[in-house]
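Only one chain comes next, encoded as structure tokens, the form predicted alone.
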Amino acid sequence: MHPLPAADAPAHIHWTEDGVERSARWRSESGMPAPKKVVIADDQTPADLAYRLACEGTALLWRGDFQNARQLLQALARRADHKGGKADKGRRGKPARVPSSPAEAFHLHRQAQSQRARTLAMLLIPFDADYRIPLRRAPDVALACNEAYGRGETPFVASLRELLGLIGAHEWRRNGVPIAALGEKIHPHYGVFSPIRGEYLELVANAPLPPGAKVAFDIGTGTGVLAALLARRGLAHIVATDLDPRALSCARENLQRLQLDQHVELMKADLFPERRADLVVCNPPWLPGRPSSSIEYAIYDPDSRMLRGFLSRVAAHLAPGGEAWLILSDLAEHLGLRPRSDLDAWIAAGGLQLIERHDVRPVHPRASDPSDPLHAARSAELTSLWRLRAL
């Protein structure tokens, strides 16, 4: 859940081709600025040259075979991961910096991931106004683009990496994500975070409800998965809020598919509706930090804004005897990004008292992967459901 930035005038990229100055609209869902320098690349462009140019911030507008562009992107990824290529050999002699703390390890990891993303985003693909790609062996991506961008209006250029993300998101939306706690699938839309961490959903499915609870709020609903779980648990009326129109559209479609929409009222709101509820549930972003793309608003909460806003205001929205359920990982604590004392202080300052805490260990692959740069923190992580009540 996050406020969306105001729309700016469309950016454009400029390049010279066959001696003629050209330009096109630039499109980037991640907010990447339009590359200032663009050159033409095709099937004859060596991967090492492409990698060097991309690292220098020069974008490559592809004019060759589409499938060859995909192969070049894979070659760039291998070089970015230091797995091959002459262009990177000079860098490998430099010893890796050893982080002095978990927080520094986290920031170095994010910095490396950000640099990798910027480099791989330098391979660009042209699109016609109807989302047709004017390249040999290009796939039909009109449906995936319509789901992410809406109706096509003008030709544009975007990164191949973003396009592959659109295609992947389209497949997730089409196939759905199995939710064991529901016994059903949730279909995430492009730009809406997928509920792949099933352990926290089990906590919501199994925690004891407040006695006689009938009305609930789901704050920052996203795909609508928590609202669906609460409806399945017998809550008669749920108000699910979000600021992102994509999230509200996604939640609406999922709830209709599950035939639970008659129990859930969707509302565009910054956190709370102007009412009270027997149960208020919130799964805020778990890490304090600045998002680098729209999808990262589900992961990073700048200055813990949503977490602090929920804890400071939720007591005023609880009916007598009501409970607030906060779903939160302690990964930020193990990474040294936010001490537990801050969370305890915000709970107390919000006039709240802990009733009980339900913990579960994560089961995703990275939690047990020693090669992960954040393995020490991930292996110690707990996800918790904090049951809180007003004092």
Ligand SMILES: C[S@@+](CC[C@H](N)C(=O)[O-])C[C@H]1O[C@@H](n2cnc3c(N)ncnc32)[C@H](O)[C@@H]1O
Contents of the next structure:
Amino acid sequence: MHPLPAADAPAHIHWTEDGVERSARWRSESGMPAPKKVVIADDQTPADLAYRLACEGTALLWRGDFQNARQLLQALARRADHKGGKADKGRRGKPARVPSSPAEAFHLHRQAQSQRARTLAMLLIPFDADYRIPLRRAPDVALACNEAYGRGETPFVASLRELLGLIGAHEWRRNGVPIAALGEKIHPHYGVFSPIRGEYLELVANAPLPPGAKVAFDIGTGTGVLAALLARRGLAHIVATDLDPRALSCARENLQRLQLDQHVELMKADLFPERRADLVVCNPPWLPGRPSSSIEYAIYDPDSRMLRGFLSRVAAHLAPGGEAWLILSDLAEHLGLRPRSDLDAWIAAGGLQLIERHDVRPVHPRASDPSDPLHAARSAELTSLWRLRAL
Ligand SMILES: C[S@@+](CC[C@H](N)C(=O)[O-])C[C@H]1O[C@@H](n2cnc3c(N)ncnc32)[C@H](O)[C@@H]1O
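Having seen the form predicted alone, please provide the structure of the form predicted in complex with this ligand.
Every chain and every other molecule in the complex is listed next, the one we just looked at coming first.
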């Protein structure tokens, strides 16, 4: 996790209940600021009123039945998606802005997504210090909260949407993601990039290894999936780095479960260890852009920092005859966010030369969904493994 800049003291929310001024600690893993205005809501609160308040930035602290809060959240999501509720009457009929370029379409799409996230985060749930939720029909979420937040210490308030994300992450962690190229599962932790798109893994599983390769680096290891693949392919020693402590502990757990931990050394490092390797693999976030929450750091690479850092420094970490494997989709190019010429220039400036590129078309459902606002770019997307060597 890459924490967004936070104030020193934990944030608090304040509200008035039964004529008494109250406050509670605010918690948001996605870095959402504490709502300034909070009112009490319960089973009697109409969805249209709740939606109007949420759109205005007024948070609703839930005192009713937990399952009813879930239903209200669904009702809010329907209103946010269709903008069809009574509360939206004033905005109906306004012509949608037609984007003038793929980059603008992407920008508008992100803007709409973050507006939706802000609105839906306005429904708040109270937690006791031990992660018990003091509401009727509330589930036991202690394990899911422990996994994401660590040990509970003080009561707090968080958004129901965040809690549902934590529960979803807990399920993924428990059930695991099947990795065809490994023939086993990888168990992602909360906030760690999940290898659900299998095609880039197939590229790493099938590209020819440099002859005699023994030592490899996996730069930005996340769940440890690429380190595991390389170990299965016979690399004797792999150094896997990440900056995110959650990724490192997730990778440790996965590699132990797969009994590959004796081949993989995990290290907290900004990109490279101070050594050289026969093979250096990196799958940086594929889109340049500012993450709008801390968990988006695995998707967005601000100003292509990780990509540029990798390409400018990898040649100095390659043993003679060694190869750098860069895994990157060209979605950013189709969205007009980064021209191919930038990538070519960074490869050349890093003293690197292309040996061969292996391409694959994504098979995930959104790639073929014409109703997706980014369909044109997604349907043209290619994911590539760039085999590079030092000049
Ligand atoms: C897109 S994820 C890829 C994870 C994994 N290698 C995979 O293919 O599933 C990128 C990873 O790089 C890590 N990362 C970002 N910047 C880094 C840096 N400067 N040094 C090391 N790791 C970094 C992130 O924490 C994240 O785990």
